[in-house]
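Single chain ahead, written as structure tokens, the form predicted on its own.
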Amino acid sequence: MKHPVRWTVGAALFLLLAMAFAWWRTGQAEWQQWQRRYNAAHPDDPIPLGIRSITPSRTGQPELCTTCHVGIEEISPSHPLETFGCVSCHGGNGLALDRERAHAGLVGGRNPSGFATMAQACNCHTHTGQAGRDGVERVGRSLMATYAGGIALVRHAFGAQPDQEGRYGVMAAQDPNPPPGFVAALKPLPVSAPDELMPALAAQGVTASGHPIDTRFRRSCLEGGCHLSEPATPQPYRYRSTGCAACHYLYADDGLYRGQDPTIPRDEPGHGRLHRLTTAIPFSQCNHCHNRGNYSLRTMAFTPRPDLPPAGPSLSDFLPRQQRRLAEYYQPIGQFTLCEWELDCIDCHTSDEVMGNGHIADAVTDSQVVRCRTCHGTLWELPQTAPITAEDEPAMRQAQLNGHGKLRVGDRVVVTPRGEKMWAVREVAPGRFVETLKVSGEEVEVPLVYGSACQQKPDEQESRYCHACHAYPRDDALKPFLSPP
């Protein structure tokens, strides 16, 4: 043998180089990277480096998921880490560390609750068999998600369709058993077609129509991203998800996100404030699709309000923050009284009006049964009340989920004209109503038309009637931040 010592040295110096490099591609890892940048981030309270592993008591499998993902917030208190994890709800593979490999087989991208998703992602919330918890059946028949009402005004407008009923949504829905008032089965809206072209497409299973208002209606306003099965449009104040996230995921105006995950970037928008669900929604959330303008029927075309972003000025991130919700809540050419400005949409709108009732509404005044009048009554009778009398009934949860919920067995709360327990209006001694509001906590007074002054009439109970009176104007509600001091 030539060069024993030589043909030692050799083949150690190459096995410590080939250490060396191992070591060094670990220390490359791209988990590491993640974790030493959310250490830059928090030289104050550092992680050491390290993999990551839970094991979810709803699988018994482990997971490596929060290895790359440090310091991403709990996506709700109903939805502890240490129950469900990450895989449960987005799939994907859990024991992988490099990116591409765990996240194969996402559900539904960054959105697992997505209309094309939602039942295999929340299926905690469908099919259960008790009232209240069939979230994914009743948003894919509401009226948020179908518009049905909207699209047969449109069409029997243009000819195509001879009265209002609903025939057509968004998207498709199905009801077995509809209850009177409420529509069986809505197709998905048609497609303008040629008369030769119909045949073909209906083999494809595609609606058609020979209608042009069909497609003109949809390019015009459907996918202008203002429908929960439809994108947001990309630009400031516009930024929100689709399915359940639409509304329970937050979003700021400028679609950045503010969270604590390295992996999100906070300089791209499109992102969610936090990787947070909530109940507590503010009416900057609903803004992101309503009062942002309106449409016109005439041009199919949709005209934004000229104070706001993109058609107005931007508004200064120093305004305070009432004053803010006053320049932004409603459009100006609407007549508001003051509870409607210091109230969120969620204070007055319920679960069944903008979930759905689990049935097919052809028209809002199928869902919007709140009135002026379910909380403050009228001149001859209070506002209808019913006691809680459970601890797991639909009010109850909702409360807790809230987290500004003071709710207890026994105590009365006011009801819809359809026995919809509201469970943040409490009736806390003999006439007298308070309201927890749903984003702050905050207890008010709710003032009561028994035995007031009014001169409400017993036939005039919308609340247009109500607007007559006690319209409050936004310059007036604006005066305190503009006085002098």
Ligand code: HEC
Second form
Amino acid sequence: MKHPVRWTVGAALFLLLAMAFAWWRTGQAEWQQWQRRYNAAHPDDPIPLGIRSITPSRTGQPELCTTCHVGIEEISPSHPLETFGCVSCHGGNGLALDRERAHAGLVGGRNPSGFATMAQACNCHTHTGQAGRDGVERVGRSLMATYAGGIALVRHAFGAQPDQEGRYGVMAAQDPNPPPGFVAALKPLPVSAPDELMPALAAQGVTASGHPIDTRFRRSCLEGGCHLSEPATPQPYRYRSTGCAACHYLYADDGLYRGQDPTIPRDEPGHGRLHRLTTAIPFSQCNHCHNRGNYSLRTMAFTPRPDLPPAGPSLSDFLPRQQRRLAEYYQPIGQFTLCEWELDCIDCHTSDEVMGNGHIADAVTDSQVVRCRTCHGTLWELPQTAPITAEDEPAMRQAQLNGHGKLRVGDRVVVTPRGEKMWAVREVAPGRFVETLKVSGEEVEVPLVYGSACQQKPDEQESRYCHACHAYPRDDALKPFLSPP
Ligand code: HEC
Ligand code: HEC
Ligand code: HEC
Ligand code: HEC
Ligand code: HEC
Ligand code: HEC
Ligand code: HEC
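Show the same protein again, this time as the form predicted in complex with ligand HEC rather than the form predicted on its own.
Full assembly next; the chain just shown is listed first.
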């Protein structure tokens, strides 16, 4: 051996250089930049720079996602970080520290709960066979996802089908056990596309249509951002997600993120308000689709309503809360009672109505069953009630998930005409009812028609009859705010 010393020094020098390079590289690692950015935003409460690892009990595998996604909100108390981590829902590679490898195989990209991936990502909510615990099947068959009734109505009106039976949906759906009045299966709405496009469409189960209305309808309405499977129109008030997140993951009217994850841009509209799932869904979330304008069957065009105040982060931005709500809630020509705008939609509309009851409806009257008298009774009858009999029945679970629920076994609650228990409307004493508002937790007494001086008629129970005497004067209440003198 000629120069053993020189070799050794060379090798040591090389090793030192390699180590310095590795050290420098770590200092430049993307995750350090996100942690520095987090610390810059939290000067009073900085975190020590370093790799962050969690080992959720559900999988027992370590996950490094929060090294970059430091500060991200826990998604919900029912999906605690220490049990679920991130990969349970999102997939991805939990051991990777560079973005590309970590995100390889993310389920559904941003949203694991979209229709294409919900059965995989939300698999605790599928095929459970337990009442109220099969959200994936229920939502896939619900009217807000399939729009089967609207499609049947339009196709019938334009002569594309002989009756108003549901045959097609925005997407396909099947129900092995349809009860009378419900539909066994829906095919995706057919299209009248050029022949050369048909093979690709056929692969998605879409058939050719002999009627031009199908394609016109699909373009003007079904791709217009109103259905649970379709992405939102990227506009103030309309930002929202799809699938389960369309309702359970709240978006602000201006579509801006207001949480603490440095990787989620705070100045780019089109993100949820926080990384959070909730069952306490405020009306503003439903209104990302509902009450946004008018659809003309004749012209097949949607006209957005012109009267909305500028979208803000919260209801109270510049209009007082109740006025803002009044302005956003109903269109100027709409008639409504005090409780229809004071309460949130889900204070009246139940889980079965909104997520579906598990069967394929092809008309609003199949799935929307709550009536004014469900809570108020009539001059001749008190509201129908039923007792809570078990700790784990759907009403009890809904009350617990909501966080404001005070339900106990033995309590009596109001039931819908289908027998679904409305957990938030309790009979607190014989003939006395109190409703827990699901978003604010406030408790309000439900005034009854029974025993009042109400002038309703027994066979005039639809809301339009009640509005004739009980309509709330929207314009009077708003005038001082919308057009200052
Ligand atoms: C090296 C840093 C880094 C790591 C590690 C990392 N992420 Fe991300 N992640 C980002 C950044 C930056 C963004 C925003 C830009 C983008 O979409 O690439 C992001 C975006 C996302 C999104 C939204 C994607 C979209 O299309 O909008 C999801 C979901 C996500 N990450 C989940 C995860 C999960 C789950 C893990 C762990 C398996 C993980 N990330 C690990 C940096 C990281
Ligand atoms: C219970 C399921 C669930 C768990 C657990 C979960 N997420 Fe999410 N996450 C979601 C859903 C649903 C969305 C979709 C939001 C949307 O569509 O706007 C989402 C969205 C995101 C986004 C994109 C937000 C945006 O606006 O760009 C990121 C980033 C993200 N999650 C990271 C994580 C990380 C990191 C973890 C672990 C700490 C995690 N998630 C745990 C369900 C989950
Ligand atoms: C169109 C809106 C909407 C969509 C979409 C939606 N939900 Fe719901 N969800 C609700 C409402 C409303 C409730 C009832 C909340 C209450 O009254 O306390 C609810 C309740 C729940 C509950 C509580 C138990 C129950 O069944 O009432 C779970 C769990 C749930 N949803 C899961 C899901 C899953 C999983 C998906 C997607 C497959 C989904 N939701 C899609 C609106 C929606
Ligand atoms: C993604 C858009 C979207 C969101 C979000 C949404 N809806 Fe709907 N909703 C629709 C469409 C589309 C219909 C069908 C309209 C029709 O047939 O007139 C519908 C129908 C309904 C119906 C009548 C039929 C039925 O299935 O009971 C009720 C009640 C309803 N929605 C309540 C709600 C409530 C409450 C929320 C919030 C928790 C909500 N919606 C959120 C789009 C949406
Ligand atoms: C005070 C209770 C109450 C509130 C709050 C409420 N609704 Fe309703 N809703 C009803 C009742 C009752 C009906 C049945 C109407 C009838 O009897 O004529 C109905 C009917 C509906 C229908 C189907 C019939 C139609 O006219 O299109 C939809 C869709 C609907 N509501 C959506 C909503 C949305 C979205 C919200 C929130 C923005 C909401 N509702 C708030 C009680 C309420
Ligand atoms: C889920 C139960 C529920 C349903 C369904 C419901 N209400 Fe109410 N209603 C309430 C509650 C709670 C109040 C009390 C509100 C308050 O104290 O601010 C109320 C108050 C009222 C009042 C008295 C307040 C006033 O206007 O002076 C009238 C009238 C009324 N509702 C009519 C209706 C009509 C009409 C419908 C059908 C469209 C309806 N309600 C559906 C719960 C309900
Ligand atoms: C022809 C007019 C008229 C019609 C139609 C009508 N109401 Fe009434 N209602 C009244 C009057 C008047 C009162 C008594 C008001 C009072 O005592 O201050 C009343 C009282 C009530 C109350 C008790 C309010 C309280 O504060 O104690 C409720 C609840 C109510 N009505 C609900 C309804 C519902 C639901 C409908 C539709 C099914 C309806 N009303 C139809 C005129 C009408």
